[in-house]
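Single chain ahead, by itself, as structure tokens, in the form predicted on its own.
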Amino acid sequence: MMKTDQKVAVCHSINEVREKIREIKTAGNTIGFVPTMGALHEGHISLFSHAAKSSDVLVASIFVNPEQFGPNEDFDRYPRQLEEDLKVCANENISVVFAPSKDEMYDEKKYLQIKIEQLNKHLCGASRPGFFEGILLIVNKLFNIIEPDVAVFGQKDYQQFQIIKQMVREFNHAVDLEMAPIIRANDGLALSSRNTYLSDEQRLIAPSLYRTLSFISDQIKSGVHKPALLISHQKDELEAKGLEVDYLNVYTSDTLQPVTELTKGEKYLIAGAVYAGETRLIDNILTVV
């Protein structure tokens, strides 16, 4: 059944969501799509604003992926609010929200895995084995079933979209992919659902790890070529100011492999993850040497 909430058509089946397709593209139209999971916030908006700048009709999926989390991490209480996020997606101009259920979008058994090389082993693969092939099992489903002309995934996520580019590129999708620039609070912090679950104490230190990334940026741009040292130092720091660091590293912005020297004239990826508590945060800059 299909649902209108002011001039957004909610599909929650595939059947459904794949007959409004075929009438929007019917109707000449092109398609810029926005797969989220919901809890929307000012991030989400700006991929909605950037999708609406090379596409006729904006698409918007909600649905929190089970094959991207692992058995202890927080699938089941990541925040889920649809009614709210369907006001903002008919703010936004939002045409269609395709809301799935887990049984909609995956069999009790599954025969097929998509399997990585290289592009996970490092960064957030390094220590979320399965992420990375959880989000390429979704994403993969849903160009299938969505066919956007356009698909827009932001900065934040960088190494997700080099992986995605890379199964566009491998699995011949016919869309083009587009990463909008990283939505920041005030204070640096680079907008997450997960930030909700920040402590105020935690809040207030959350946004160390961009400024770490700046700091490493403008030492690099200063000249620093080898930034080992200078790495081990802002880890320490991250740590003293109550940050449990994951990974913080420079990595070529292509192939995401950590680098010890870097190159004039090269573009390179500098990334970390750090916890506040039980909260995972990452950010990242892009450097040009």
Second form
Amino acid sequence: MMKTDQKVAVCHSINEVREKIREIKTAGNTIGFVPTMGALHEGHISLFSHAAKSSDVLVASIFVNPEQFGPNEDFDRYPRQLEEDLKVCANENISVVFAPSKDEMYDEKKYLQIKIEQLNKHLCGASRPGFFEGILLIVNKLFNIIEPDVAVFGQKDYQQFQIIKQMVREFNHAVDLEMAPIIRANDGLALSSRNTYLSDEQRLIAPSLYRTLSFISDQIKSGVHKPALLISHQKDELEAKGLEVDYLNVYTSDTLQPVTELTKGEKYLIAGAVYAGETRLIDNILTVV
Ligand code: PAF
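Moving on from the form predicted on its own, kindly provide the form predicted in complex with pantoate as a structure.
And the full complex, kicking off with our chain again.
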């Protein structure tokens, strides 16, 4: 890791950031990239640390991407705190922050879009139409602009990671993707920028999602190989606690299809999404049976 004592270079335009990237590469450094939507927390910091282990210079982007929010979702109220985020970036030895405006990233009229098959049929893709298309659009653009050697994403957004991995493969992006583990609060709640929306009461019940996933994981590791009934009971328990379940299931870890019968030795994704009031929480565990 190249140690820098200079300030973070904040670039708002594509030309500016391309110039910085050129300088970094000309000096013979590799680039580790962490795309974010800002409101940085310990989870993001762990992504930065992960990227620092496999690259010389760290670049982060901060952009609340309108294309990945549905019409009734929280785009307008999503936390925006660039000044605070830049302090975090400075502490984490980020050399360049790319923080573009919407107009810098998108033309008023777009003529092209990316279509996804299969991988967005279940989990978040089922209840958030256009979500992963919006993510692929922005990540594709960011990869073209930053041209990172390594890019790091968190396991909390496991479906996002798998879909981006497929994009990198099919579109031949020259980047190595790495997935960093989920960072949790002491009570197990996966860290997320959206946790700031939770009321005190909702914050108390929110960790039930992780406890439920852990319980399902323990049960299938100790022999339950047809998990439908187990999952149905666990959904009822979450609802009884006051969480509204969007999905809770076991999926193939590569193609993200729901499974009814588990095979010994295979790796599965146990994943759930719930609403605590208006706030959507997601979490998952990868388990080898
Ligand atoms: O995971 C996120 O924060 C976003 O989906 C990403 C990858 C920055 C794209 O906007």
